[in-house]
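Take a look at this single chain, the form predicted alone, given in structure tokens.
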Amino acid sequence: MLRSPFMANSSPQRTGHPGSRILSVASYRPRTEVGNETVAALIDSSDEWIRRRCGIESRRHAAPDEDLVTMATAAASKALAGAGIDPRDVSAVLVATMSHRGRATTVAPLVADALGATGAAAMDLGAACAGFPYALATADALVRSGAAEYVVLVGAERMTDVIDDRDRGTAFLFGDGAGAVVVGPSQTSEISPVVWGADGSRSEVLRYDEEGILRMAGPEVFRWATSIIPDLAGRALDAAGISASDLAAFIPHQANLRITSVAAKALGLGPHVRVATDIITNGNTGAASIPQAMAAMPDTTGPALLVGFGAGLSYAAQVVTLP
């Protein structure tokens, strides 16, 4: 019989957990805030508008030393506080972005060296604004699988790197900034199973030009992103077993005002489930803007529908127990 040069390793076996959940979470919002007058003055366009079409009155944008390091490790250290975890204890640092334009290939190993959590492993997961929902799966599966232990989680952009500011289909609607959650065992599954997707033959909707600036189609991601958006939240729902009149809170990636509201409606929600609607005052921060959204509803507790959308074009959704 061959033994497997697995088996002689002397190293302990990895043991999982019933379940993972959320400890913490935290935010990074850049220093300037941006109104709607200065942003219209660059494409021609006004500030009832930029209001009217997306529901966004400021935005934030990065100086020049608030760079995609900086602001994840800024929001990663304030939820390892939250949390009450040693950056020593973190088995993974995971980073979502869309907008990392730096030397280095990935930004994930510069934040966890920032974080001090040299044993970790780093790594940064694209998956566009569908990308927080998408790492928060992975982190779940890792903790649950006695993988990691703890994982730092951090969702972090500067869209106004790869954004052009005089393009009217993109250029209000985008902002900076990161947040980050932290993920640990649990005995229960405070993190439900993923509902996601991609539809690929769509992708010219919402892509990167030659140069890296990203291009939208606006009229038609609305479209695709309300006609998708009711199903996969009802999938979602039914993969934690529960209904919409359980949850606590709806926190959609905070793409546009008018998307969350239609699907809010579309979802019946009551009056008890509070809307996140972060973008009005923080606009699109794109993998960023979920955790984002959490961390501004510091008082909501109990169960959450989160839902990320965006270019890929990818989409994925899970309900959580908020911390």
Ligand code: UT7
Second form
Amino acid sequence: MLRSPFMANSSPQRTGHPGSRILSVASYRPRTEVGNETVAALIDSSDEWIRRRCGIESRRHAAPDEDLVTMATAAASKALAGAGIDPRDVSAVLVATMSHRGRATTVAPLVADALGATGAAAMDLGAACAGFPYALATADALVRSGAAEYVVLVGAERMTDVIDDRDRGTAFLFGDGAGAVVVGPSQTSEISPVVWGADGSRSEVLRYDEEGILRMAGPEVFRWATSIIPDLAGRALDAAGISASDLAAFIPHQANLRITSVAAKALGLGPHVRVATDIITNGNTGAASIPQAMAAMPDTTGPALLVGFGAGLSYAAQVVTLP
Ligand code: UT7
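Could you output the structure for the form predicted together with this ligand, given that the previous block was the form predicted alone?
Zooming out: every chain and molecule, the one shown earlier first.
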């Protein structure tokens, strides 16, 4: 039998797992709630326009002491407690974010340190508002392969750091916060195969300008999102071997309540399917929006369809069993 040179020496052989699952979910919402009137005053807008065009009534803005690491750590710490996992048993910390502007090059090692996850690998994952489902697929692969046992996965954004509060196209839309899950081994597949992709040829519709401020061609992004979600969602359901009527919940990236409504209608979701509407009181929190929306429906269990989409352009969807 051929023997791999990589097996020759010290490292123990890793045994993977048949599947993985989400053990717990938690959210951190910054203390300061900001109503539409406050943001509208700077952009010649109104509470009525904002509610009508995107469904948002309020969002959270982080205070100076609520930096990305603090918020991500708070959500991750709560998720670990919920799962009953000791931070020292965490093998990997993944942080999905698009708004990191701190002096450290990546956020995840700081979060791992703050958690006391001293034995964990740590890395950031950049896929903008698709970051959470991208990172969830990565966590699932790590656990299945045996490269990791328990993974802490955080979506964290301080969008107020990268938004111009006088930009009419974005100032009212985005908010700050963090959401986290703990992923661990399972005898069955409770995170179904991801369906994902990217279209870098259209990256200019959501991009950072020379000052590092996010600029968005809103209507173009809106049309792109509503055109790709039905097919993406359908393929994710096929990959999970279920149909839309089997779903307990639909949790798309909270980009705009109208995008969620168009997608839910296109999927023909029945009244028994709980549709995430966390954007109403949370705004669009980028990579944090899906785990925050999951945490906002603690009484819902069963299969949930997650769909992420945004800058890149990047997109990803998968079905998970809610913990
Ligand atoms: O999370 C990453 C992915 N992001 C998204 O998926 C966001 C996708 N885009 C959107 O959600 C929407 O494009 C927005 C909510 C950002 C904007 O809504 P919209 O319906 O696309 O507005 P619009 O830019 O087409 O503007 C419609 C009208 C225009 O007036 P006219 O030309 O019809 O007279 C704008 O000048 O509304 C006007 N307008 C505003 N009015 C009040 C544009 N921005 C504002 C504003 N307040 N902030």
